[in-house]
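Form predicted on its own, single chain, as structure tokens, below.
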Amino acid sequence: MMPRNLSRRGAALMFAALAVCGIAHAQAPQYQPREYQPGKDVVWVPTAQTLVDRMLDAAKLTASDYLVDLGSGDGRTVITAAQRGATALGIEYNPKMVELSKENAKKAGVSERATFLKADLFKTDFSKATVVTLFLLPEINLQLRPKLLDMKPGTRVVSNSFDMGDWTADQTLDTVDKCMTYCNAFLWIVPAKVDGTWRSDDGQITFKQTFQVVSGTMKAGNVLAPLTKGRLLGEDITFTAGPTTYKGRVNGKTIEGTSTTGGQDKPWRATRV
């Protein structure tokens, strides 16, 4: 049997060691990311908070939205969205950044609405998002573009600094205050798909769609009128054929709205052939 005094001494040493370990753990420094540190696809540069706010304003983020931030870094965009009442998810490949983001969300009191996933953004399904934010590179934006264009019409996509090639932005956000570098952003509204032939009350329409820009023709009897001023903003479409301006909302294989000729409005409907 171990002598009683030795047992007490051993217990004291054990508790002292545990106390030291606890203090060391409590005092362990929080992970501090470095600007331009390398990542899987891009280096990390934080988005200025003023630009985060401007991007979410441009997206008209509401509490009913589900935001996904691709390459979420330290989590500031996701956390800001959650502070505005939205549900938000950050997709980030660096596990240390994911843990830092979770801690930041906890400190901000939004852990229930701001979550983070350690994942590859190219292998993750974010199709349910109503708002997508990103700060990547032009070539990565182009790789993601087909996936973004297949999202539900009306989804808002906001990119810090880098565009989507020939998919022209619906809105460009200029430089904001208190921002030193990477201070611009672009907003796109995912357009409905209308390319092809439609039958309407006023004739057969052939739409030629390039992202949110629409051209084509309307044929009524022997009259073939070119479409002008054609534009899609999410599910909303406008165009002119001859003297008539058409406005409608695309819902899958139907478009319903009004046509205006000489100041006179009437209901208008088209169905995909």
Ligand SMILES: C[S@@+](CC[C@H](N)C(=O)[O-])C[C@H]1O[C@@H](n2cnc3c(N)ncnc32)[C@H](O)[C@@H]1O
Given for the second form:
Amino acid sequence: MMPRNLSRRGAALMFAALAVCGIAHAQAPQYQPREYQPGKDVVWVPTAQTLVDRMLDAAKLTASDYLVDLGSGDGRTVITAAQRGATALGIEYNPKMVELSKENAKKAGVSERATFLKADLFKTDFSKATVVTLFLLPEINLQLRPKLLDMKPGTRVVSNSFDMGDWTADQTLDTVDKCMTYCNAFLWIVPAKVDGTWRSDDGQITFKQTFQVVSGTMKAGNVLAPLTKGRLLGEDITFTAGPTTYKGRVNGKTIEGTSTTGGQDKPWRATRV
Ligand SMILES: C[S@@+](CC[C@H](N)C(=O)[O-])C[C@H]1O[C@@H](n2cnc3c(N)ncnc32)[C@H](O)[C@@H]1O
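With the form predicted on its own already on screen, would you show the form predicted in complex with the ligand?
So here's everything in the complex, that chain up top.
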């Protein structure tokens, strides 16, 4: 029905205007972030896709992983993880970046596995992650470090460009192709906690742990042997005492593995005192 005082020409013009508005609405330009635009605690600079791939390779990401990207930007790491079959969450403070990430995930067909939370990374629980990725700042990494070290042993942490102070990386990633700035990354495997006294088949062990480096002593009778070459990679521990090399898996208050002396292996077990 047309209002009585509206001419045919007026009506045509009105319909044309409505149609144009409709098209404009349907084709609303996507939000275009600018590199180095301010963020809450860190500006936005995207990780080069070649480095994202390399970081996920180094983390040995599989479909059973749950990845969390802290400060997820346009969502590229989360989306790439989901494309590899993992479940992934991006925590991002800028709501426009969150919307952009969701659109990008939809376009990539991974919205079910790639989700995004508009939140402050310092106030969000990410303790269930099995892989944590970050591209923040050295001082923010240090602030996050206690939380990361409290995660389940074996959790992989991969940071673009910035280290964790004296928690040295388990692996430094090579620079990748097609990357102009911020082209290297570090990987840490959250070590199990072993510091303290343990009773073992071969004597009493006192471990002194600094991140993934282990030293200490083994006391058998009156003999006190220093521990050398002690190292944790997640739950896997290795060290040497006297002529014997020990390899084991830490599971809470027990360690089970093998001791090797002069080429002879035997089962070995320790329990926390
Ligand atoms: C250097 S960018 C990295 C983006 C993405 N992780 C990548 O590698 O491409 C840092 C991101 O962290 C976000 N950010 C800064 N402070 C934050 C905070 N407190 N909580 C959540 N996100 C934050 C910024 O908005 C920005 O998108």
